[in-house]
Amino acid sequence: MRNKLILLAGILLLLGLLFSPGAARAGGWATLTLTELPKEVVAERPFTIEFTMRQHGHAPVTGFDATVLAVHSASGEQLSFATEANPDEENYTATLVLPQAGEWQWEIETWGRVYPMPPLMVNEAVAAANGEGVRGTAVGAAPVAWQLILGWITAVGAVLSLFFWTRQRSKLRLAAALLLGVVSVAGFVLHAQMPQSVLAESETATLPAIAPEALGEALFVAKGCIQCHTNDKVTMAPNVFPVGPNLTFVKRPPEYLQAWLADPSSLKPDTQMPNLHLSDADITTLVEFLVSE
């Protein structure tokens, strides 16, 4: 008896699985591809990201809806942001501006679907001292260095009056000495008194989105593996569609892998696994992690 209600409820479990909304409308499942991980993501300042859908995670589609769901981590604030289709291509786009600094977990709703990304660091927003400005760049007026030349052309002047007036005493060449004086001395007050560029204040160091220790892991997340594929050095996302081999113990040269990540179709023509397009940094960081112990 007990046995057969193990074998009902897994029966059960695989319909739910195969008539879910997501499922049904990818016709069995689907994977997200997000285009690029944020480099640097900075609190109230809008940043986009980019994601492609792919049917049984190998033809594009498009025409449907997904949201953009964030929390912080500390504060627990949900927020929500909507996605838009592009026109041209195959693509989906979505601007996230996050409040807080600190650390924000988020995912994509899509397809009756929950598809988890790596978790992003937000920096604390800067201002600049007087008046608003970009972290690290000079704000306010330029000092202006003719004052200060004029008061050292003049000083210069002053003094060889004077030396000409020991030498030869006259009222004109004091006069000149004392003129000449008064000119540097208005020079060097006027430069002390001119407003000076004024730096942004910035923090002591800007925190990339993603630690770079942890690329490797948010790459296997961000672009689908870990979708189709287990692998227990990911602790940031679950896997999705349990499809592919077992990732936690590559044997494959990391030439291979570089090929293979390049375009698994070159390698195996009948392959499912899709082309990401991935660039020459992500696959290099990605076969890192594959092969790390």
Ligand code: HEC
Contents of the next structure:
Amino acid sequence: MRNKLILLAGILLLLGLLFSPGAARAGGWATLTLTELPKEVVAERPFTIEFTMRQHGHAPVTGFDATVLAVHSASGEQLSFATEANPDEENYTATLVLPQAGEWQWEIETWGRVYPMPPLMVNEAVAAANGEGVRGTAVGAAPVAWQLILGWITAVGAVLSLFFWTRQRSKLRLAAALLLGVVSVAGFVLHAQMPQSVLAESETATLPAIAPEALGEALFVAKGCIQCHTNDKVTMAPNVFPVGPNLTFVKRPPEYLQAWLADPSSLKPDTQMPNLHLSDADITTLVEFLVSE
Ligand code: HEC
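Next block, the form predicted in complex with heme C, ref. the form predicted alone:
Up next: the whole complex, starting with the chain shown before.
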């Protein structure tokens, strides 16, 4: 009887282990680091993202399926993209095509978790094409505005009327000169007030995918810092694994942080924080973000 009970308990324990989410994920947790934030994104134009998964925040792993989900903020259009695991490079890649301009929220789903990424601002395909012709846009000479034509014709008319008036001073000629002069000035003024985009459509500036002032927070999210560290300055994604200290208020001097982010184990050999192989530019932006009020 006792043996049977022990056997039953053993079987139950085994089943519990098999079906627990932890076991299904090969034990534990993983952090996700995007290699690079997209700089500029244009509607309909494919771009590639690359990321690394680190089991327990350390060893890179590629054995899991991962999917990218993107949602257009204004219309709610939803898209999902497959990712490709590259065991040799120890990373994943995915090619994304976002069909609409405006803000897109996106996240990577893997390891039984959702990893939110910083929202991307996508440029209009036509305006951003600058003659490259994403949709085969014809970039010809800008049409001459009618206000300008009116301004010039009436200006010539006013000068002629004035000239004829000097020959024979009739009230009619003077009135015509004055009227044409007023219409001419109005034409030029209207033209000057036309919005810049109408005057030079092909010169529309392209927006960066991440606004410069949001870059620090975006890196804190995309590089995976927020997964291990709480930080009240971050709203783009929540903290998931409370393994590192809260970084809302950082007391360390910038030089120390710079060295820490370049290689944590150089300052503390037994640290749990991985070297994320950040670029110098990313480290500078992250340090500014960390010490900002
Ligand atoms: C896998 C989890 C993990 C990730 C990812 C991670 N950290 Fe850490 N971090 C830690 C842990 C754990 C510590 C505590 C280190 C220790 O004392 O050994 C730490 C410590 C720190 C410290 C404090 C250093 C000190 O000595 O005061 C800073 C600053 C820091 N991390 C910034 C970052 C930034 C910025 C990122 C993203 C680029 C990041 N961390 C990503 C786990 C992580």
